[in-house]
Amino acid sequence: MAALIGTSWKMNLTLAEADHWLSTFRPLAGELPWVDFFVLPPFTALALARERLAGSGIAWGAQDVSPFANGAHTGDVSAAMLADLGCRYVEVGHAERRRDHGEDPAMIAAKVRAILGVGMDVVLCTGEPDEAPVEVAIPAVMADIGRCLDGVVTADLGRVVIAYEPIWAIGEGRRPAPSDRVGHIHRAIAERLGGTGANRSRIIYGGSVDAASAPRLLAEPGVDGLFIGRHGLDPLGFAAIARATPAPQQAGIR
């Protein structure tokens, strides 16, 4: 399975800036055909992403969605609206949404069901709040995943990407979690979720990833890709991180 490398721009980049990013990155992605890419712009740039990325193989998507299908929910955007824009991925459960908007696992689970219900894929963010020992972190992460995936059947796990993002590693001035810790937790998540082949969730790491830490993280068994935040706002920097993904020959794949 190809490595999955994605970025969320959060609340950054105007339309002009987004146009520059997309136009710059598209040819760079063509140099890495063994990598699956996705980009999550703000809602304001989704139509532009559809226009600039059409036919490129680079997927685009949204950073949030309403749990409601339609109706009197001022300011919300439904899953059907996002699907209509050609979105493949929708991010839910990010620590900033939980902190700033009070989103709990029940709300996140409703959003997950809405996304899957219209045929899009989920990027579910999860992670422990403090740098606790691994044997403490794993049960906390698994309990959160279980609540956020309430109602999701095994057959749909292949459309759920788990983005392991320890909260203590997110933000300016933070450092990524040690690669061996990340690998340990990723492998534990994979074992607990189960699923094989097309029914297996990809598990990617996010949390202060940069070009220096990416090779160590990607070399760790169980890490299926990376989810980039602020270091992805520069298309050249995002491409530099993606280049840490081994080519098939380097990975021993024939």
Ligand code: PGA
The other form holds:
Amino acid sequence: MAALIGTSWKMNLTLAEADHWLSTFRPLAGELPWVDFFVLPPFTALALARERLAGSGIAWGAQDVSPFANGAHTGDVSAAMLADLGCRYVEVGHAERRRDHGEDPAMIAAKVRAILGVGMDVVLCTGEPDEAPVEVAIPAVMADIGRCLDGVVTADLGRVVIAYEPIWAIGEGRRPAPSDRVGHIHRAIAERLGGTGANRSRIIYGGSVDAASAPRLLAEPGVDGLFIGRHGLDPLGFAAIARATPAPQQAGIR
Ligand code: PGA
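Based on the form predicted on its own presented above, generate the structure block for the form predicted together with the named molecule.
Whole complex next, starting from this chain.
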């Protein structure tokens, strides 16, 4: 399966900056046809992403969604609205939303059901708060995934990307988790989630990934891709990270 390399701009980029990012990155992505890309701009730049990425094969989507279908929820945006706009992905469960908005797994699960219910794909972020031994981190992560995917059937797992994002590795001043730890945890998640072929979740790693750390993270069995924050805000930096994905040995193999 192709590596999945995504970025969330978080609360960054004006429309002019977004335009620059999208027009710079589009041709660079074209040089890496063996990579699956997704970009998650803020709501304000989604319509621009639709316009600038049309026909490119680069997927795009939103960083949040309301758990409610419609109605009196001022300031919120529904899954149906995002699907109508053309979003493929919606991110949920990011540590910053849990921190800033008190989102708990029940709320995240409601958002997951809303996203899947209108045919979009989920990027579910999960990760342990501190660098605990893997024997402690794995059950914590699995418990969170179980609660956030409450009500999701195995047949839908192929539409759920798990972004393993240890909270202690996210953001300015942090470093990526060691790649052997990441691989260990990804393989444990894959084994416990089950699902095969098209019904298998892709498991990508996020947390301070840059061009220097990407090759060793991607070389780890169980790492299906990467989720990039601050080092993806520069489209050239994002493309440099994506170049770490090994090209297929033979044309036609993905
Ligand atoms: P970072 O963000 O790459 O800036 O650490 C990652 C994320 O939050 O997904």
